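This document starts with one chain, in the form predicted on its own, laid out as structure tokens.
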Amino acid sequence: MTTTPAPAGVLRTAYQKAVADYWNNEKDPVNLRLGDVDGLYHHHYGIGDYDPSVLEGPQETRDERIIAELHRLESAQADVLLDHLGPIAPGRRLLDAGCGRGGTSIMANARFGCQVDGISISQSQVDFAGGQAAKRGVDDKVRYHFANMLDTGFPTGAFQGIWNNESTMYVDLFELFAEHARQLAYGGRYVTITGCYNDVTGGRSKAVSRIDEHYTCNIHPRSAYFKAMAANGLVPINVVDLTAATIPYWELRAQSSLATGVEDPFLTAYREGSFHYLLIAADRV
């Protein structure tokens, strides 16, 4: 693994380098295969139930298929993501707060007409969103930069929304909301999906803290994400448990080349209660 020195300020703690290091060598098929199917690359899981018929037809195609329906679900995800920022004018600016390679973002643009803006900690994957923006000729509204999510730089009140897809778990949620508050303007909509453990059962589950391992990522408490809210001016106003929505993407992707290993944990944690998928959307007041 190597490193690229990073300008200074936007790598402040060694463990933000060593998460920046990974993502910046990470080439894993399951991200960029799917991204594939039509040149949206996620960096996300998927929701709603497979279509049961790619698991038949020729064996020669059956991994294609599957490939191309565990897109689906994560793209899915992300529509469901943005259907709860609500109404965005075309003149309004959106935030991607961890955008991985940039799909959600292309997303947002096509679907309001607005400026977006994505940032990441990784070079590598700004490098490659600001090439699909370009390929789509978007690149005008669609803009990525190497920034740190919780100090980007941007201007106080400039954004209408901001979200951050399966991305909290790589910081502390209370500078993370304070920096998102102060980017929101009044009325302004913060949404997130993410994957928390669960209170009631404790600390964190073997299972959890395998997936932590896995990802170099460290998964907060379902509890900590309201905390954090309430102390920085964020009004939830929709919490949805995708929990057993997630669960059909899971099944399908063990099923496929494409398994990681991660799989195993993940169902366990789900099936078990140990750990929740949950949307939360949020107004600033």
The other form holds:
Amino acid sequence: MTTTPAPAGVLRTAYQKAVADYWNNEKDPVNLRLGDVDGLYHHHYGIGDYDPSVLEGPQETRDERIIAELHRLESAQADVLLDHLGPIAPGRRLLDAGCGRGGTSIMANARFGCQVDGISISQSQVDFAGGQAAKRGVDDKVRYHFANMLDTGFPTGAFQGIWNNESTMYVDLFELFAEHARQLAYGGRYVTITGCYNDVTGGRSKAVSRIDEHYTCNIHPRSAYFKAMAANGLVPINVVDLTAATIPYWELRAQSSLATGVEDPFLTAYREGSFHYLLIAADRV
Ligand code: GPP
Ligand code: MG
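Show the same protein again, this time as the form predicted in complex with geranyl diphosphate rather than the form predicted on its own.
The next block holds the full complex; its first chain is the one shown before.
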């Protein structure tokens, strides 16, 4: 294990250090081989139906076909997230909170032409993402920073849009949305895609606990998102249940050589209704 020493103040707790260590050391083919398809490296899941023909055909190229298809579904997920930011003028600025290896930030810059800042508490992810932006020649507009999403150091009101693409399960939502509300301009848009547990079925199911254990995260109940938004001037404009749309991704992933073992808990949790894949878009008032 290699650990990059952190500048004082970014990693504040033993938990944050443990999360940073996990991502500094993560080199899973399920993320790297998918990213290699077109240089967009994602740390989120996919949506939409897969093409069943990828499971047929020559055995030697089966993996390649599945990888390309999983990657297509992950990029489709990022496109749906960006759709919910609404129109963003090229002179505006966006924040990708918990940017991973940077794929969604690159897509946002390609779509809107604006400056995008991605932040992560993993120095390895920040370095990797920065290398990709340089490779694409967009590093004048897409910048990645080693920073804590709960206290970024960015100026107040600087951003027209902020998103968390599957990164809210590592932080307290009240603290997170207070910081987002501070950084968003009036009328700015916040979007998250997240996995949350179902208040209606009760507490954290066994399958949800297994997902938490796998990633060292702490999945929140659905209700927590709306309480924390309401407390911080974030008014939901769209809530989209993406659960049915993400199940095919997990079904395909479970049949691939890249399966990591977390496929079963996701499929169980979604099918039994104890867990949702949710998009929430909200305006800053
Ligand atoms: C990781 O994506 C995503 C998370 C750790 C957040 C957990 C998400 C929930 C919806 C609960 P990844 O692409 O790094 O994971 P994997 O390696 O499994 O593909
Ligand atoms: Mg992945």
